[in-house]
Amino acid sequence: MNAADLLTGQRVVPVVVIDDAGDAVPLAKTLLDSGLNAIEVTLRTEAGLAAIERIASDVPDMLVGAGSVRRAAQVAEVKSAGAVFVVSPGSSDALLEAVADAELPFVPGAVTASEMLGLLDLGYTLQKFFPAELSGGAAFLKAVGAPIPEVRFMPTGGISPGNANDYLSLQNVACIGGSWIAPPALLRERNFEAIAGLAAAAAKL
């Protein structure tokens, strides 16, 4: 299965760093209760493998994906630790080829044209828009939707409540990455009640 089927129906996925893995299983619980079926849990911290771990073994209702993928080393740790699909900002040959060789769904990074192209011709029909309101945001989406139909996105960056349903709109956008689901605050203080009304909201969008 390929990224683009296993994220179907999937228009929000917060996108998060963990600090303390131990927080990951409350957060999912959390973020699925509020009707949300996908994280990507970043590999900004050292917590990032252990809390997908967790999170897979036990909230197995949840897609868990690893988000900032950056060596093609972090492929094989990160599905032996449960992620059912790997997400980067960018992507490498020796990247693509450990997920081609994983057999984990992958959602690469492109913000150029020949990049979305040069991805498109290995297959790659959804890819990661980063960072989304620097790089041009729902315009530049838009714009480059009549050229290359072909290609959905991800965008995350500088996506929030206030532009969200801009980048929704776009035909070309599958889904968007919201970090500002599950921010860093309030997780550090386990504030999984304000979480919840964060995603709930995003669920509606």
Second form
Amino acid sequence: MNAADLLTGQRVVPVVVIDDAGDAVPLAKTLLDSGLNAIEVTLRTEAGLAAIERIASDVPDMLVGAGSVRRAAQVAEVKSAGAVFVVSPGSSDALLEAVADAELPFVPGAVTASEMLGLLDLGYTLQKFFPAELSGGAAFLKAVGAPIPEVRFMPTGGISPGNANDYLSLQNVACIGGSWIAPPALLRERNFEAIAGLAAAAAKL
Ligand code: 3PG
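Alt. form predicted in complex with 3-phosphoglyceric acid, vs. the form predicted alone above:
Let us now look at the entire complex, which starts with that chain.
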């Protein structure tokens, strides 16, 4: 299955940075109970891989993906941890080869028309657009939608409840992602109640 199909129906995907793998399961359950069925756990912390493993084993209804994947070697690691999709801020030949070998749905990052077309040639019709706000935001995505209608995007980076609908109203935006739903500060406090509120609001966007 490709990422475009796997993530169909997901409109908001929380991007999370987990410092303590012990927070992974309560966080995933909170998000799921609030109506969000997919999570991107970034490999930016030591705990990232273990967090993916715990969610995959204890919260089977959650689609758990690995984010900030940068090196080919990480692909096999996240696959054995149980990740069902992979997200990267960009792509490299080695990474593209690794996800193809692992048969893992992949959302590669692109910000220029040439990057988008190169990935489209490889069959990637869902691409990450990061950092969205700094790269031209919703206006940029709307503009590329005219000449490149085959590609749909998962913009992330600088998205918040205030601008989420600017993106979600575009035909070429499949879903949006961001850390505002489970901000690191709330996670550190283990404030799952506050996260539940943010997630429920995000699920209604
Ligand atoms: C990502 O990896 O997609 C971003 O770091 C999320 O960006 P945000 O923190 O601005 O939401």
